[in-house]
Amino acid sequence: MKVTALDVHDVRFPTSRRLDGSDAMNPDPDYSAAYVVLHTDTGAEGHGFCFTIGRGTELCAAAIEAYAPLIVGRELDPADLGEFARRLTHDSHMRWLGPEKGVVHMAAAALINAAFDLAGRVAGKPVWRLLADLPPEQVVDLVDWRYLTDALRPDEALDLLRTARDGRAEREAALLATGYPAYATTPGWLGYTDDKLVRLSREAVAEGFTQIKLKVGSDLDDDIRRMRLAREAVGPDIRIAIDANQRWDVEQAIAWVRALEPYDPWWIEEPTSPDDVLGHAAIRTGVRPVRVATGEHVANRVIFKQMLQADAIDFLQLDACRVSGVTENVAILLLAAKYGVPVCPHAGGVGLCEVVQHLSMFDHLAVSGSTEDRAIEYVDHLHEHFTDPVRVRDGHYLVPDAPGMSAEIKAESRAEYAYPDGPVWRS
């Protein structure tokens, strides 16, 4: 099929009004999306986006439009999306602006994810199944292997994928029956009152979640108090992860986490700069037995490769829209499987829960073959704006069955929350 046009939308939700999403580094986010629709000469469409938090969304939208000459009027083969992705990420002019990081890489993610959404719709399959049904050789062909072969070679990836075929039928039956494990971040936003923290923590446990997450990093005394309240609210058997959103230097991170250790934090997430591989390794050594997690702001597969090579993380938190979409995330899942590191994706935001569930379910069926110590982040915000919203029951993501990547925002929501001229923003 041929791509005939792409429509780009700047969609912003005023979540800062209630401090939803607030943390030590991002005190007032307005969850937003630079959103794209691919149109084809067959009438089929593909929807994708990159997630932002307000100002700057227009930059991502402009970058998506800047890719149009590489896409519009060109053929798009749903059976060769590795080629489509490399066409965007290898373009020398656009690559120069990264390379393979930042606004241009996030824009590429929106387009690549939209192409997978399109492929799923054409095949009549949700993207998790579209990927899981691919022969191992085709999965390997999705990956851009440049810069990776010192850590993982294509033949090793083939072996991983072939080994994961064992027991797939049983895993799929269990997945369809009970879903994929989730953890709840909803209770822990930094701007919430103590009463709201306690109430939402108890509600999360009652809803079947066995792990919650609290934002930390602004004031140590506040963090100690909030951790104590959360631990008292949920009891000793519920995991409480903590997330500093890159707030600290290395030594500060170690000291801060040690001060919270009496309340048994499960992991410390984003303790320092996402680019600081050696800093994460030092923190991991310094805070044991508390674990280290990061990934939502890691720019590309190369930094993830180094994190794994340096034994810098205990949990890898890929983001569906930060790196260049499905294809690069397939590479990251394969790297994590090679190094035996569990993947617990970043979600929440607007639409991240919807799209990343497909990657975790594919990983479970076709790559890692495990859900041990794995969970997808869940935040109970803005799902009502999607045509195929996530469904969570008993602390698990239920399997999406609609064709595509669950990425489509309702047309009326796109119009109402369009920035700056939508009714919500005019008022």
Given for the second form:
Protein chains: 2
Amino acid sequence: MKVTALDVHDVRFPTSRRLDGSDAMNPDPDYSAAYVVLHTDTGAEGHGFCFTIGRGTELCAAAIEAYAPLIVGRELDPADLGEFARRLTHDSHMRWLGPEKGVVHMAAAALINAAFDLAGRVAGKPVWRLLADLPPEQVVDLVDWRYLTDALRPDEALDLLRTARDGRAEREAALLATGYPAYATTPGWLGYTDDKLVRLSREAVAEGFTQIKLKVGSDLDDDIRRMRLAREAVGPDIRIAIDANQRWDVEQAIAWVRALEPYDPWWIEEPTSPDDVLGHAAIRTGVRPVRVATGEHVANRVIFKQMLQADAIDFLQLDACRVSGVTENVAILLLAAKYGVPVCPHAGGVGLCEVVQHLSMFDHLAVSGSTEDRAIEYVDHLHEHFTDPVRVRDGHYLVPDAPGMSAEIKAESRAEYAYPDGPVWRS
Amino acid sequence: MKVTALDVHDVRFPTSRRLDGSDAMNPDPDYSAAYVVLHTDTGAEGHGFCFTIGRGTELCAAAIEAYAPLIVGRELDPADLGEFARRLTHDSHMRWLGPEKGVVHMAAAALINAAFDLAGRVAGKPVWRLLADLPPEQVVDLVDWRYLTDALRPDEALDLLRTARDGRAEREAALLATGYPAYATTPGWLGYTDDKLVRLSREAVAEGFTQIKLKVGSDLDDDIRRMRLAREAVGPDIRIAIDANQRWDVEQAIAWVRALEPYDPWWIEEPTSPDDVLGHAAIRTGVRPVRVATGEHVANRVIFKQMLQADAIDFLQLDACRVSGVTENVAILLLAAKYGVPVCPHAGGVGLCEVVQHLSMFDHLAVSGSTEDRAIEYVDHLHEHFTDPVRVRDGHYLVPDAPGMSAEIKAESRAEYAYPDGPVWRS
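So that was the form predicted alone. Now I'd like the form predicted in complex with another copy of the chain, please.
In what comes next, the whole complex appears, and the chain from above leads the way.
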């Protein structure tokens, strides 16, 4: 099939009006998406987006448009999306603006995920199943191996994938029956009052979550009080992760986390710069037994590779739309499996839960083969705008069964929240 | 003074038509600039840009515009440009699109350098002198210390700057008399014929350069032949650096450089991904006695910090416009001085020579206090478009004396090469 057009949308939700999503680095996010629809000459469509927090979304939208000459009017082979991805990420002019990071990489993510959404629709499969049904050789071909072979070679990846075939049928049956574990970030936004924190923490436990997350990093006394309140609210058996959103330097991170240690934090997330591999390794040593997690802002597979090589993290938090979409995330899942580090994806925002669940379910069936100490972040924002919204029951993501990657925002929501001309923004 | 307007220009030079600038990763660059002029209510102006290689320059231009609400209509204090820089790089919505990398960071560089160009013009000083004349405390205040203190604290930086005052007058007299060392990349572009390589290598030596550079990494047999020809042309006493422009994986880099070792390469530049701190460290161990250099695509001070902490590089090649301009480069110069690693800036492109010379001259007078094993890259392209072009004599950059940062592209060049509507692109 041939791609005939790209439709690009700048969609912004005014979440800052209620402090949903507020943290130590991002006090007033307006959850947004640079959104794309791939149209083809067969009538098949693919939807994808990258997640932003307001101003600057127009840059990601423009970057999607800038890739159009590499896509529109050209063949798209749903059986060779590795080639499609490399066509974008290897383009030398666009690559200069990263390389493989920031605006151009997020735009590539939107397009590559849209191509997978399209491939799923064409095959009549949700993307988790599309990926899990690929022969190991085809999974390996999705990956851009450049810069990876000192940590993982294609033949090692093949071995991993072949080994993961054992027990697949049992895992799939269990996944279909109970879903994939989730944890709840809804209680812990920094802008919420203590009462709201306690109430939402209790509600999360009542809804079946066994892990919640609190934002920290703005004021230590506040954090100690909030962590104590949350621990008292949920009891000793619920995991409470804490998330500093990159607020600290290395030594500061260690001191701050140690001060919260009496309340038994499960992990400290994004303690410092997402680029700081050696910093994370030092923090991990300094805050034991508290674990270290990061990844939502890790730019690409090269930084993740080093996080694993340096024993810098206990949990890898890939994001569906910051690295270059499904193809680069397949590489990251393979790296994590080789190093034995559990992947607990970043989600929330707008649409990240919908899209990333496909990756974790693929990982469980075909790569790591495990859900132990794994959970996908869950935030109950904005799902009503999707045609195939996530369904969470008893602290688990239920398996999506619609063809595609659950990435489609309803046409009426795209129109209402269009920036700057949609009715929500004109008023 | 108050900023009254930003003028943004997309300026592109059709350099791909002659294979100037061709390397193993970038076969057809059109050297370009996303260019900005800051206008103020005093009539003072500041010029800045970031360097791109063609398609996508419009994204950097749009990112500069996206920062306008943080600048236009607001005070700009030439004595507190650290605050100006942090206002841009700490903006949470824009930061989400990096953080501190890629399109938004390059746009911040254009604006921050423009603010220094303006400060130099207002003070009647070239920026190298403006910076070198600052009290150490004010230099330290330029730096965004976030994420640095595990490697360098402000008090250590103050000590470095105070120590560097010794011998300043002698160094300044020598700098004014003979300039700052340069090396020549002009001979070695990958698209050039062997004859042109040999001729230009000989010319560079005749012009007084003691170091030249060859692009490598596309074909090993070609590289061996070209390296042999260059070595025969210049003799044993001229340093020949080689530059792979990120083409290799770690093991491939080591094998390739070892194959070229008989021709005594001075350094291998960008052997692999600029994000790969641990990869560079492994390559450095594997290619000794050949040295390792990188930096033109290093996204920010956090990656440079780790390159130094991990003993990954022998030479640090900062770029004037990829990290966030003068302020972040001051941090990087201080880090390099602490770790004793010589800074040999990336230049060439369009305008990079003009701008970066100010940083090296400041470094020599006020930070490292040395030019040993240091040289600024020099490429003889496109200088004719600048109002204050670099002057290179006997292999040295002569000291610029016009107020500002030598960043101004002539108005007629901006008009002629404007993309897509300038006469060069319409024809």
